[in-house]
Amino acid sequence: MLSVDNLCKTLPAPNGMRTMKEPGLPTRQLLAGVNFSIAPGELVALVGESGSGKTTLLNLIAGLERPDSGSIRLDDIEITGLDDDAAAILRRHRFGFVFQAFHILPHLTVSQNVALPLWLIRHGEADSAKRIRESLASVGLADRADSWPRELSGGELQRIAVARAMIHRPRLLLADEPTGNLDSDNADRILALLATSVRSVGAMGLLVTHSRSAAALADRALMLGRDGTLAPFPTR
């Protein structure tokens, strides 16, 4: 499970002062006391304004950044008491990543982007090779192991970044608004891959979206507020 607690996070003080309080400098509470989890096989939506912190959420939850205070655990790791290092290797091993821009490499074939997490842990090439053909089957790609990303459209490079993002099967799946580039037909089909792959795995999803519609595909989904706390956000 992943379990969030607590957490808080204020806006950095100008001049890269991130925690310093002395007088007068102006701060925002990002994340003010922060709590939720999900289950396995979950897919959680997060929604909210441009602003609010969603993105900085995921940050945190990644290890990329540290909160003021507060915890999160993923499964038996507390996160937030990782060295950059040792958050690095977490991220490689049970973090899966789709983002709006998609960042294909453009100078590595399909089938190359995708097996790119699978490198990175230095998985064995036999069974990388079955599963990079496993995945590029599942998201309707299996003809286009060979091509160049110049080659692809905008809905086919989103699905390779999905089939990327699962191939070495995380725990956890971070998506920040991953359909922000798509057209609506484009949006649906991504969004129901990554329902799709979260659920049949049984790893954890959250989805940072501003569309209430991609929200309602979630199990459930939370609204960050402007004043840094969440709050159960309806769909239906």
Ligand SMILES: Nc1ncnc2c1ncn2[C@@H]1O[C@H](COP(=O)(O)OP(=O)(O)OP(=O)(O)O)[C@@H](O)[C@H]1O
Second form
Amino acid sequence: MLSVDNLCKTLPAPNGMRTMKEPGLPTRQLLAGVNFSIAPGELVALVGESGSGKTTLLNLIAGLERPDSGSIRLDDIEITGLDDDAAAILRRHRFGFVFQAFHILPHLTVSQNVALPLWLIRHGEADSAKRIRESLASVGLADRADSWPRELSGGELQRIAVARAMIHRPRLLLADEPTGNLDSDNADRILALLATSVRSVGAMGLLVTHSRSAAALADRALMLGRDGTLAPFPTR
Ligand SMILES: Nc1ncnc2c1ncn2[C@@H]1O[C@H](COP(=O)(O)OP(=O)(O)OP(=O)(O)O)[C@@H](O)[C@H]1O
Ligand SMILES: [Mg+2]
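With the form predicted alone done, generate the form predicted in complex with this ligand in the same format.
Complete assembly follows, chain above in first position.
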């Protein structure tokens, strides 16, 4: 279970305003008491205007940034209470990430890219080989294991990124605009893959998207508003 309770994050005002050097610097409350939870097997979509704080919220959940106040619990771990090293270890073991820019490493083969999370947690070699095969098969790219990223299309690269995000069986998948660089056919395929990957292993997923149809594919959708709080987002 992921539980986010009363999460608050204030940003310093843009540089122009900061140079005024007035007492009580102007700030912007990006997150003003954000509350939600995600249950095992559930995929939740997060929508909101550009600059509303969606990526910031993901960074806070991943322990990459610190909130002003509030709590983020993944199963029984209070993420806001971890130091940087502990947060990094937690990310390696329990989190999977998919980004808009695929972040596939060009000098590693397809299977080496997919294997990265297993290397990072020093997962046993024999089982790794089996998992890499299964995971490439699950995204329909079993025959591309030894290809180089430059030989793959954008849609294929993002399928590799999905395989890589799930190979170490994370508890929580964070996907930030994973279909932003894809045409609609490839986008649909990636979203379906994400949804199946999360649900089939009882993981949890949080998917940032600008698209209503993408949000409709999730179990439910939330909108981060200008006021810094979340509200249900109707998708149909
Ligand atoms: N480290 C930082 N310091 C100051 N301002 C920041 C910082 N990180 C983000 N911001 C600002 O916080 C706001 C929210 O940024 P964020 O990236 O979370 O938005 P977003 O909802 O993901 O937008 P998009 O849909 O464009 O990706 C923006 O106005 C951004 O400029
Ligand atoms: Mg963003």
